[in-house]
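Have a look below at one chain only, the form predicted alone, in structure tokens format.
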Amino acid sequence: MSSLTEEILNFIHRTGRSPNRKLGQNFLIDANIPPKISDVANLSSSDIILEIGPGLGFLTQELLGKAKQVIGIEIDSHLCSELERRFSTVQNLTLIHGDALKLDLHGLIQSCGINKVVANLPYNISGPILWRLLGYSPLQSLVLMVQEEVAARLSASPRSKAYGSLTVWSGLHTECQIELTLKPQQFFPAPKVNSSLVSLRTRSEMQPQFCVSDISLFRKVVKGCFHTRRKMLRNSVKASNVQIDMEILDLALKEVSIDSNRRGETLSISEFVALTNAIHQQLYAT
């Protein structure tokens, strides 16, 4: 039995609280992994870290020793109490008891000067959290433990089954690399799927192929193009709830030389950018 497993069992014995599956609580029990996560994050004494779902603080402990400040968001009040007890003498940890999906993450990141996110994300919120974190904050990087399926979506290529709107949204803002893959037995309780550690590094602003005129319009275009994966591009957008005039879409597609008979899953990120910018130009022209 690992030392981390013993800590979890001691917590359960003391509090009578077992991991809550509805909250995606699968605690990392391989003590070799937190230092590896820290290494991938390339932490320095000037970094201010956001950790979502610190749980019992196994990764938190590693982060506190290397970063200037760690700000943890934990939805479970019992885990918050345990974290406060465990780190009662620590000066560079700020705990927030709340739901990361409801908090103003952008405002928090801006006001606290957070420059990196490092977290073992609860499985049940990994997708929604990524949509919220990417694109709205001056983050340098995100190093996240997610389900293997989510990692595959983040790193997918056009025309592949995993390629979708999350791939495009993530790829617009970051470059993704899968760093590690973990087995269920490295967590307690063991999930039903493998997990992967991904690093998402913010793209340089000097890459014009990723410069979008209207980020809100970009999200609508991508959403529309993936509304029905098997439909042709024009029909997919038409069938979606995205309010884009078909005449404007046709003009934009022609301008950027994208065949309307293609499917959304065949478009590269740079093609989505070009299409969005062309639509924006057509809208502005009218």
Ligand code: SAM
Given for the second form:
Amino acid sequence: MSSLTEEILNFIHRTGRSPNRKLGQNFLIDANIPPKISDVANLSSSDIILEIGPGLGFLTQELLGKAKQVIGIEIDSHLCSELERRFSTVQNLTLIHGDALKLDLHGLIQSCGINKVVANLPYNISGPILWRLLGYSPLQSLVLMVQEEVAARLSASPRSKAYGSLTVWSGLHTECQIELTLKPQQFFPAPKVNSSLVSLRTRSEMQPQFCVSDISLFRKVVKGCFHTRRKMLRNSVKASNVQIDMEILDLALKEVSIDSNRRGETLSISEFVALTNAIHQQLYAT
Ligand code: SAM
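So that was the form predicted alone. Now I'd like the form predicted together with this ligand, please.
Below: every chain and molecule of the assembly, starting with the one above.
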């Protein structure tokens, strides 16, 4: 039994609280992993880290030793009390008891000067968290433990089954690398699926093929195309929340030389960008 498993069992014994499956409480028990995560995040003493779901603090401990400041958001009040107890003498941890899906993350990132996110995310909210965090420019990188299936979506290529709106949204802002794959036994309790550590590094300079003139239009076009992924592009954009006449859409498609009979799932990220910019221009020009 690892020392981390012992700590969890101790906590359960002392408090009578078992890990809450609904909150995605699968704690890391392989002690080799937190140092690997901090290596991948390339931490330095000037980094200000946001950790979502510090849990019992196994990863937090590692981050605190490397970074200037760690800001942890934990939804479970019992775990918050445990973290306060464990890190009572530590100066560089700010603990927020709250729901990462409801807090103003952008405001927090801005006001605290957070430049990196490092977390073993609760599986059930990894998608919505990624939608909220990606594209927020002050972040240099996000190093995240997610389900293997989510990692596959983040790094998927057009025409593959895993390619979807999350792939396009994350690929617009960051470059994804799958760093490690972990077995269920490296967590307690063991989840049903493998997990992967991914690094998402914000593009250092804005390449023209990723410059979107209207980000909310981009989201609507992309979401619309994958909502009806078997439909042809022309029909999926029309069926989306984008208010556009067919003639205008056809003009936009023609302008960027994209065949309207293609399906959205075949478009590369730069094609989605070009199409959105052309639609924006047509809408603006009329
Ligand atoms: N970081 C710890 C580790 O690696 O062992 C725990 C990771 S565990 C996979 C996910 C953690 O996120 C749990 O502590 C859980 O209580 C917390 N959590 C779940 N939903 C949350 C939410 N909406 N906001 C903040 N924390 C949440």
